[in-house]
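Encoded as structure tokens, the following chain is the form predicted alone, with no partner shown.
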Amino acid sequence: MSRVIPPVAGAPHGQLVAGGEPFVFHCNHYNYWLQKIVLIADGMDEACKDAAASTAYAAVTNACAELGLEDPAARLELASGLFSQHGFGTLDFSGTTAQGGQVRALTSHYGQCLGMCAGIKSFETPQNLFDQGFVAGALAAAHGLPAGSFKASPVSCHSTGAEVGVTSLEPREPPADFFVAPGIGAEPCAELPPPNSETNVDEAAILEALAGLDFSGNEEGLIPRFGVLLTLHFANYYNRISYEFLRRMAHTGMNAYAEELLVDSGHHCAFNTFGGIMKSAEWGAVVEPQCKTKEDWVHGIVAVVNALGWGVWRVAELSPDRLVIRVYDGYESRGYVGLYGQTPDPVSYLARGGVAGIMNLLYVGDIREGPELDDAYYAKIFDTETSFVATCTTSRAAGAEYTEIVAERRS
């Protein structure tokens, strides 16, 4: 299919960039759990919309400038193509003008693909907050208006049983504190060490094979892969809603609890995405033949992680009871510095959950045996005394060369 879209280009140290914005692969399980968690804090529904509007506005504005698109219709075609190509669904902007209107989502990742994670067919409230923000940002960019020029309101959503999602857009004065997407964030670190040599796994060969696979949205604008529904999502969207959630929870005195919830969303990501990858035909064809030991499986999934836009992971230490990963230019740390500047506190919650998840999948359970990735298996490997938990010992967001994450057993 033909889509007018900003090209996704590889950038230093594992980043994927389009329209000046960094993108990362994540699945519907992570999208479900992260959204469920951040909505605990008051006002986060509007914060999610504004984060989506800002990142969409930046990407569409920059991409249209790169491609020389000036006509609003052509700009909206690009926005629709980006939405579909990246796995978010399909949009119809025909009911809009520079004064607003209604946008229809014929298919929607957030509207249709989160219910399977929750185990329900219908939610009480619309789940398409990202869609609402995206179309608000895209319409403003298409007509050359300031970011934040539209207020988005849900009319209908697939997640509540509607056949089509509809968002109403009304003009507004952009809020004075409207979030501005920081682009690629902090500058990349100076050096990147080679992959760990104590393995039979050839990371370069794995990355080359993955580069040959098609991870673009299908006719429905969705990306079914590895038993999950993927999105090539805005890294700055994830960062903004995560850190804004923490800021708001700090006023309740529950910041430590909020941080652990973000790590838990990383557990669910690792369980479903990493688990699905390691059970997939692609893994069986490309990675598993290289794996002679369980340790090779760890190196193999780390190699795959390095194709996801998350930064570059390196195995610094590995035993059945301990894994040390050094993350170079992880999207969480780079994004945080771009948003707020340096911080003394580690901010790599997704990465912590992912590192612990790798060890739980392989050394508490054994993903090599092909278990069903259901709730019972999740509880078996994450909620036992011998499960792995991860901590940060250094952080790129604090000015270190890399973020170091150590996963060890609880007891």
Second form
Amino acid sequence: MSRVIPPVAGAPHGQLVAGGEPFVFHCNHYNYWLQKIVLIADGMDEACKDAAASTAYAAVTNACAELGLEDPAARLELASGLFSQHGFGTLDFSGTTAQGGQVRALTSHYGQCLGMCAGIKSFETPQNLFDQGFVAGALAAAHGLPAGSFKASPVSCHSTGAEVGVTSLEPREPPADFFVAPGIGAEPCAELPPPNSETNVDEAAILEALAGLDFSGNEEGLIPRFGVLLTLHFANYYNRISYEFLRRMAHTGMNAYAEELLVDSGHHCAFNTFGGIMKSAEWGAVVEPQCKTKEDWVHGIVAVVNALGWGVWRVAELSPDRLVIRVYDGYESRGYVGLYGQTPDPVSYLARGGVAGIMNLLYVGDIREGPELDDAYYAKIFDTETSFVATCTTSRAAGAEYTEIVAERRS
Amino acid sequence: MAFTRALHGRCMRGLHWLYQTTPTLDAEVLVEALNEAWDQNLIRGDEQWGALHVVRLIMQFQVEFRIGEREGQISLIHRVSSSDEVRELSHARLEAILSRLLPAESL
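Alternate state requested, the form predicted in complex with the partner chain (shown: the form predicted alone):
What follows is the whole complex; the chain from before opens it.
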């Protein structure tokens, strides 16, 4: 199986960059929960499509320039390759021209893998908003048109029971305020401390071992790993839809509620992704042999996080009732600054949910016992008086050296 | 039976099955048998997970096997686009191989 793809390069401080855009690993659970949450706000379906179109446009345009690809067919081949390699599915652009047309998704992460998280076979509305936006942006990039040149509409979607996902692309005048993906965002911070040494875990060895595993999309363009389905996704897609959701909810006076919803999507990410990783055979082989104590499991999962492109996490303080994580160049902060400039308000919602999740998995429940990661167990460890909640005490997006997340028990 | 099978968990909704054998089969013997059952059409990938050597065998758009993840464990992961018929056949072929290779349990 060969694909034309932009190479993913490791950039400073944990970033994974391709076509000038930063990418982060997230699983179908986070993709399901985040999309479900942001669609609460009016107009977010189109915002999701536009975010996907913009980030795809940027990556495809930059990658084609790097590789010297000028022919539209070659550019679309790269776009298809990127889509599949990063775990989004498989695309067929043969029904398109510079005037639009229809794109077929033979397989789709958003179309076929979110139902697994929802526990349902079919949704009422198409879940493949990302796919629709991606193909719109990719087609514009392929033909050298401005971003936002195509309106994407669903014809059919796996998530509503169709065999194939089909998106219709119609030409349009690009909206004047069309979102422009900011690339890597804010510049990296200067200094990066080494991993916490008060552990038996060797982070460098873990990262080296993980580098030997294949995290590319299979022949279906999907990435089944750790018992979940991963995507190597656009950081700026996540950032744009999250912060646009907040902006729209602020107009309704429900900003605080919206922020808690974003943190909650991080809780679900931690429960399913971190929990899935810590129950996986890969963890059993690579990380668990180094773990002598429960605290080592915290250091171990933090080491794995540092392979996900999220930035660099460091354990600053750890006890059975408190975890302090310092996030250096987290993708949320860097992306926010790139999109909107600095802000005094913390913006690292996923990180908050993740840090609280680590403590709930180990110090409220005990993931080392291999529990079933079902709804009942989620409620048992996240929804009690002794469950951990996390707050942000400093923020990179405000100009601080790092974002500090503190998880303590609710009571 | 000298083997058991169970769903991996709810995350992949019936796609990922775990087979546990007693005793643990030699990986290369199992690889050869699977290749024979799929007419030598399986694509092989090898991964090193720390001290573990894991073999991945893939019949494109149908099924993936992972051998060596844990002692005695074989993962069978259906492809999302595979039909029910193909999935049943994948299970049947693997189970026929396991029944042939594993010693019959004593009564």
